[in-house]
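Only one chain is included here, represented as structure tokens and corresponding to the form predicted alone.
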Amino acid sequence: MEPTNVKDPEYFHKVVDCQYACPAHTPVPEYIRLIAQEKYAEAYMVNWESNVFPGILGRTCDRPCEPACRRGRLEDEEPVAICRLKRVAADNKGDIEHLLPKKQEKMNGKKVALIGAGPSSLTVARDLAVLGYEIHLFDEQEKGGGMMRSQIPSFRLPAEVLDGEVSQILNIGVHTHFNTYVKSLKEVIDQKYDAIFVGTGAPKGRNLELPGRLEGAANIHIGIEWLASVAFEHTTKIGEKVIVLGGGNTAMDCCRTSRRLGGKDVKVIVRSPFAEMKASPWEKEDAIHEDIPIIDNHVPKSFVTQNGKLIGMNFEKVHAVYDANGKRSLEPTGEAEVFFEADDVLIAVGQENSFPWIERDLGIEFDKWEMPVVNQTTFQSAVPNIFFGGDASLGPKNVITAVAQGHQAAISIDLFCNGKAVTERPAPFTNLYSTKMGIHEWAYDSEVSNDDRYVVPQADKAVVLKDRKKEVELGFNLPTGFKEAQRCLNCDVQTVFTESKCIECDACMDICPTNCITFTTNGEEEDLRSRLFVPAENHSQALMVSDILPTGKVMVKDEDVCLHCGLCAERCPTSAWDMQQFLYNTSKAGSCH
């Protein structure tokens, strides 16, 4: 193998698995160390720079960082509670007004329209307002937040948390046009904005056209529309017997909200096997904890009505069958259809985009699914000054992905408005510096905690089921937050190897607790992986391979299982190993000039 190019910033970035997995590339170990140092405001601002909504995401994020967490690879341990530590910083940040950017006194003369006030548009607003852009934000709701406000129930995301973090952005200097439905993109174009960003989400819930749908329509509801109706207090009750169709997070929000609005016999019925549901594991756990059964492998066949009123549904029982490529199909078991009673049915089987307000003669290209054709890096459409982001660009995902796309769209808008090519993306900011303070001392806590993952406490079930606005999760208190933060392995503190200092004494091999270091002859990657002291089986993570040493061997380290404990650097008699902190920040709008 060729020696590893450790000067490539993406090499060490990928080693920081949690940050690499985060769509917004939040410097996770950095803010967790700050929490352990009781620097909550600083930890909050590290988050705010990257993911914009630390308090919101600390409660609602889909947590792509946690499955990637290196801690989870140690003897089947649970990953660090990264998401809930974000909330620790948010809940204890104190007054940060002096740390937030102020409204620009001198504007740059450019005007940008943002259609939709969800997370992607708000991210664009935050990134561009600080650069002196005149931002105009349009939304049909009376407040900002988009689907974070209409679809995430208050028992998961209190209104005061949402309002606070939205206001932090609007206060930078954003012209808001709430209670305004944009019915024509052409009308917006005619107002001569320098750029337009569309962040209208995926506002249309999928329907199920089954026998009995029209007859029972009064008690059959589209999930996301029903959640919005509850959020805006147009709907305040539901029948005692409720069926929720679907296996995603929206279905979990629907069933849990139903329990709070009078549903006593609420059940989720899903086509797929339980393990393959799209809902996050913790969302399913919370639903089950609230006495909501999840019935899998049942395909809806018909709505059953009696005297013009819905009384239940019929389902066909199926089982999953997989072909040689692992592709799943659902095959009937041959058993008789199953009937479940219901006063109301909530359909939560997916969301779709809807652009009836975008005229098709403006030059914007749409694909066969009626989605706008956008560049997946720049988020620019076929009309150069019109950009898309969030669920409106590449389909429904989650808040953190919408934020990441908003950052990238803001860079593109800034480049475009300055007459530069939107394809010339600014490089990330990176830094690598030694953390050595003494022979055996580091500028970070290198001791690995053996504690199991701490459980986030919840409010009493009997209390929360009576009040849909009562937050269920209470968050970590400060002592528990500190102990959870101590479980972090500091994966951004990298093991840096200097060949010229190495005497091949093997001391680092002897002391390494995971046996991830091997001195051996070089070879092709597959061969090399098999010959390591412990074979490196995870091909998704690179090997660190040194240049040729005086003996003709190379040093190979398996990045997949390294604990970043620093023992190799402490034990090395020649300082060939050093622990160096790696900082990686994605560029924001304005980095290009």
Second form
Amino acid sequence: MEPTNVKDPEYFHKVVDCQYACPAHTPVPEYIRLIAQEKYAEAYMVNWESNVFPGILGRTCDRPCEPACRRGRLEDEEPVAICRLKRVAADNKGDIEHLLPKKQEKMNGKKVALIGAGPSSLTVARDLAVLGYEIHLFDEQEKGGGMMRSQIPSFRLPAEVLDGEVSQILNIGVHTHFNTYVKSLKEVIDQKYDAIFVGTGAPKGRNLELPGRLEGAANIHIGIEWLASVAFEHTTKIGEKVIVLGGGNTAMDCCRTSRRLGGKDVKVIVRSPFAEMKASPWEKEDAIHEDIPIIDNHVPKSFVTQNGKLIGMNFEKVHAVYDANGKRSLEPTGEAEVFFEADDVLIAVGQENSFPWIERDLGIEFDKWEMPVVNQTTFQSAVPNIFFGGDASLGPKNVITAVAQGHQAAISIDLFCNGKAVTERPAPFTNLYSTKMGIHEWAYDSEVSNDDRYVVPQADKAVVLKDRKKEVELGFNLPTGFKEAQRCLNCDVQTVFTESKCIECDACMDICPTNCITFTTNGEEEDLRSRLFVPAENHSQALMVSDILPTGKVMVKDEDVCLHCGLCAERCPTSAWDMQQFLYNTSKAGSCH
Amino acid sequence: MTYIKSKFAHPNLPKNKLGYTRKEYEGSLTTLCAGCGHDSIGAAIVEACWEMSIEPHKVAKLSGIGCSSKTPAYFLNNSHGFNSVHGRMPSVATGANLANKDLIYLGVSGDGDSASIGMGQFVHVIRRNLNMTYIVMNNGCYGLTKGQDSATADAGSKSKAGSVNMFEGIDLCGLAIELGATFVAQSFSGDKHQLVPLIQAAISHPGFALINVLSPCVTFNNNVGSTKSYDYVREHVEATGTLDYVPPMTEITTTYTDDETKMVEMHDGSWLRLHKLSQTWNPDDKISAINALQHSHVKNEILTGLLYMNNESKELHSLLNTTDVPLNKLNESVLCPGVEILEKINSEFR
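With the form predicted alone done, generate the form predicted in complex with its partner chain in the same format.
Starting with the chain above, the whole complex follows.
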């Protein structure tokens, strides 16, 4: 193999698994260390700059970082509770008013309209407002937040937290136009904005057209619409027997909300097997904890009504069959249909984009699924000054993805408004510096904690089920937060190898607790992988290969289960190994001029 | 201050026939200097024992005093160990071996412990052909007392402070062959590829097996002008040949027709695959081994690999014709058979 080019920031970026997996590339180990140092405000600001909504995401994020966490690849280990540590930073940040940007005094003369006030639009608003753009934010709701307000129930995300983080952005001098439904994009275009950003989400809940749908309509609700109606207090109760259809996070929010509005016998009924449900495992656990059974492998067939009123639903039992390519199909078991009683049914089987307000003759291209054609890097549409982001751009995903897309769209808008090519993306900001302080002394806690993952405490079930606004999760207290933070392996403290200093004494290879390092003769990647001290079978993890050493061998390090404990560097007599802290920040709007 | 080795291991660590990973053969975290050759030798011992699927409790590690003699703390933590008096490890090993011949005896010593204070013990344990593996971690200096020249430092070798050693160094391998050692090898801590099979062959060998391992002292003897530095050894090393250890019960399918390669069956059923690099050297010919050593001295080369092996070796127990059952397993009635038997024995001497 060719020597690994560690000068390419993407190499070390990929070693920081959590940060790499995060759509917004938040420097996770960096803020976890700050939490351990009791620097909560600083930890919050690292998050705020990167993901805009630390308090919100610390409670509701889909956490793509956690399945990626290196700790999860160790034997009998679970990932670091990254998401809930973020909440520790948010809960304990104290007064950060002085750290937040203020309304710009000098504007740059450019006007940008943002349609929809959800996470992606708010991200664009923040990134551009600080640069002096005049931001106009439009939303049909009475407050900002979008789906974070209408779809995420208060028992998961208290209104104060949401309001607080939305205001932090609006206070930078954003002109808000709430209670304003934009019914025509053409009208917005006519206002002569320099750029328009569409962040209207995926507002349409999918319906299920089954027999009995019309007769039972009064007691059959679309999940996200029903959640919004609860959030805005138009709906305050539900029947005692509730069926929730669907297996995603919306279904989990629907069933748990039902339990708080009077639902006593609430069940989730889903087509797929339990393990393949789209909902996050922890959300399923929380639902089950609230006495909500999840009945899998049941396909809804019909709504059953009596005297024009819904009394329940019929289901067909199926089982999953997989073809040679692993593609799943659900085949009926042949058993008789089963009937479940219900006073109300909530349909949470997915949501869709909907753009009835965008005229089709404006030059914006739509594909065969009626989705706007948007560049996946620049988020620019076929009309150069109109950009899309969040669920409105590439379909329904999650808050953190919307934020990441918002940042990219903001960069594009800034480039566009400065007459630069939107395809010329600014490089990330990176830094790499030694953490060596002395013998056996590093600027980070190199000792690897043996603790198991800590469980986030929850409020008493009897209490939370009585009040839909009472937050269920209590968050880590500070001592537990510290211990959980210490579980982080500091993957951003990189093992940097300098061939010219190596005397090939094997000390690093002998000491490495997880046998990551091998000195051997060079070869092609597959061959090398098979010849390592422990063969490197996880192909998603890179090999770091040195140049040829004096004996003709190369140093090969398998990044897979490196603990970043620094023992290789401690045992290296010549400092050929060094532990160097790597910082990678994706660029934000404004970094290109 | 950290310096703590994590309990976490690679989840795919291979297991040996006993179901153990290398972790079960490791020791405490070393306190030797970073980059010390001794640690590499320790790692080679771990590798050798793991690969041979030796039950850790069947090994006794014995050592004297010195940096080298500290190392048994850093490998085979599940084995027996005895850290003895300076230079007196061979006596303790002899006593232990006579009491329980069922254990594998692994002696670890240094150039000071063997070639100076312990020289008297060293030569006699060789003469007696005690069944043990005796590894000398040889760095040519007294590292524990700040690097004075030891008795194995070569004449002309320069110390870190710049003084040149005027005395001839003792060649432990030449001496051992001279004294009738039945297995003599020399190796380099920086070459595990060679060292691991040598340790395995030494453990399999019935009788005294010496491996003199050049093990650079990074702190006091790794300077330019030293003949025991990493660089010097790498530049001057020459191998007699290569040796592969083939564990017992392995089916030998290849036959070698060339003169250079041969399979040697060991007492425990394992095999050594010897591949000669030198035409004039023969591992079972003492004279050729001494010649090869002397020639390499003249050429300023460091000869490594297996130097000499007598596969007909008779170790101490068979020389003394002791009981098959180890002495420590015999009960009192067998060990003290009574007055009548004693009388009978005594009468034989009258």
